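Take a look at this one chain, the form predicted on its own, written out in structure tokens.
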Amino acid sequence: MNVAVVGLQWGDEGKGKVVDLLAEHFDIVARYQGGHNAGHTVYRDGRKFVVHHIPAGIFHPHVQNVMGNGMVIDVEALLGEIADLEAIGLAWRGRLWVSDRAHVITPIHRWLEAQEEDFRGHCPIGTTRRGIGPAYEDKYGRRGLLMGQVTDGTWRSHVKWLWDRYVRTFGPAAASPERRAEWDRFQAVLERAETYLADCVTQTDIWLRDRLRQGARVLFEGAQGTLLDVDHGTYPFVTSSHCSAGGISIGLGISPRWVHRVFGVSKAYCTRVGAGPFPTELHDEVGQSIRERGAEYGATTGRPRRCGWLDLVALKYACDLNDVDGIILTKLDILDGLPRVRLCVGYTLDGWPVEGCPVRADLLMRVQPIYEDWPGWPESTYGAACLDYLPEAARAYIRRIEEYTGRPVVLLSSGPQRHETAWFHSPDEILRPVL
């Protein structure tokens, strides 16, 4: 059986550890869009590790890992991700597999995001400045530069055409010695990586359906949030690519028929980087604890996060739009000891009762949230192992997100370390083929 693991929230739900955490169950891990703005976070044997295109998967030394043409690959980073795991002793040869399809992020799409987010003033996207957006612009303008170019050696006329381009678009001004000498080092990883790489890129799709039809169980692995897919989420402040399970079939070549099923991971609050609509955002020394216990600071920019209530609504939303076989819950540890939990279960816009949840930026920011005041628990849920071992009122929280979503909430992490986990269904239950 095939499952996939997406984000419920805006990003940073604690993927990491789930895909770390199932992909024992699993022959292979693929991930399926985004890029290094996605940093997933596994801590193995007590110490932290960060990967932010590689799939959470290579820490096993079984799992094949899939890194799909509908994500987008800063090279020089990969390179020292690569490296990263070298230094570690983690095989990583024959074990990674990067399509040859695969768009490139260039220094020229981290000037040009850059120069957006600065062009918006008061109020930017809130972007990584790392290059995605315009490296997704690229791939739909049909000019972008591809993994399989890199590593057969065409990338040289393709990465002239790129700067001429550039220079005739925004003038030989743009073109300073520092911009000119940053796109000749870019060149100088792409010779690195012309060998480095080049037994690794290749056509996945093909590569993956043949094992798929072989019986290889495959995990697919998302990032960032399904608020932040581009078509779904909470659009203009959303990302570049489909995060939500429907961008599985086209970021990695395979039909829809062999994703059996999707579970999303919740925290069980909410957090969001960088701008856009937050209905539950809080702004007090509530918000600002949540902030610090739950150690809120991105694992790819290190920015702040901002903190509030867990939205039923939107999280109702992500459910169905994913249609979700259960709730993987992260983080109910941070809500400890609070005298009063809130939970979102509608909203008001104008004064008006709203119907589900207006996804559009300009409608989200003009809502209120209606909130239950639920009991909190003085007891620690840290490394509880199973639903026994939770206090009443922390339980009575979980019932009320399952009632809400209509979702099973199946596993609670209630710490980053591996161990530090509650399975509501047994891993054989959750992860038993469909007949």
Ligand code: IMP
Contents of the next structure:
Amino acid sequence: MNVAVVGLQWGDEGKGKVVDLLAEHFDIVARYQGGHNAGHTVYRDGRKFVVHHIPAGIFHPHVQNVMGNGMVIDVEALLGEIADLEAIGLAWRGRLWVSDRAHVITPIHRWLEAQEEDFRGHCPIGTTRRGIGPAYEDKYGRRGLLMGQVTDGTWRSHVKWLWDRYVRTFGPAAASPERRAEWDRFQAVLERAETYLADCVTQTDIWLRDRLRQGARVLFEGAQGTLLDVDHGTYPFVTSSHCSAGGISIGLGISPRWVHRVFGVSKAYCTRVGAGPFPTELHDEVGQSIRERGAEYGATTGRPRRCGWLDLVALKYACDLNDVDGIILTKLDILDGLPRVRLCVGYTLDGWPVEGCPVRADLLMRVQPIYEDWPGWPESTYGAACLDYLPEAARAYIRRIEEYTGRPVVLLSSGPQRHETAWFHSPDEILRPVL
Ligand code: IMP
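Other form of same protein, the form predicted in complex with the ligand, not the form predicted on its own:
Complete assembly follows, chain above in first position.
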């Protein structure tokens, strides 16, 4: 059976740990969108590792890892990530496969993104400034550079053509000595990647379809979160890819029929980095304490994350959009000790109740949350390994999440380490093949 793990919020839900935890039950872990805007954190033997492009399955020696055609790749950053894996003695060759049709992020993409963010003045998207959006723009503009061109050597003429086009389109600023130096460095990186990555860039969709037909079990690893999906998130405050489960088929070149189960990861509260609507955001000392206790600083950019109460309206929207089979709840322990916890169960707009989740940013920015107050729990839930260890108030909080969303909470992550996990249903039950 093949399983997808997607983020149900604005990213940073803890997908890295979940993928690492589940990967032992799978043969292949495949990423289908995004790039090194993601930061998936994995703890192994007490040490912390963050992967940005590379699927979190790489830490399991038996797991093959795919970076799908739906991804955008900063080749220099990818080489750096590979070097970090080599530094810890991790064998990656023969276990990492990059789609020949994943797109390459160029230095001009990063520059254009900085220009665009500055141009937005007081209302930037708050992107990671890694060139993700402009790389997807070039993809959909049908002029992008493909990973397959990097390893078959045709990148040289394409890169020259791209440079000429950038200079013609964006004028002398695109051709400044600084840009030119970055471009020369970029070409040197491609020169190196041409041979270094030659045997891992391949037609991954055919590779994956073959393996699926042979019965391989695949774990699909989402990056970012549903509310950052370019079509279904809080547009325009979104990333430029399809983070929700719908992106899997296109981003890997497989039929949607191969995705048998979808699990969604959500924190027990909400966070967001970058700008955009966040109805339950806390600007007080409770928000500050959640940020400090939850170490809510971006894994990729180090930016402080905005923190707030769990928004069940948005969570239900994400659960329904992905039709999740279950919720994986993370970081409940960060709420330990609060005298009261709040759950957003509805919105009003201009004083009137709102039906569902108006996901469009201009509307969502104007809604007022309706809260239910629930008693907190003084006990620690950190490291809880089964449901029975949880205080009744924490169980009631979880039951309310299940009741509102209509989805079971199947697993609770109660700390960053692998063993700090409570399965509410056995892994066998959750991963049991569906007929
Ligand atoms: P971009 O993906 O760099 O274009 O950024 C667009 C928006 O998505 C910004 O608000 C970023 O902060 C947010 N974002 C992108 N990647 C992640 C992630 O992995 N976790 C959380 N937020 C992200």
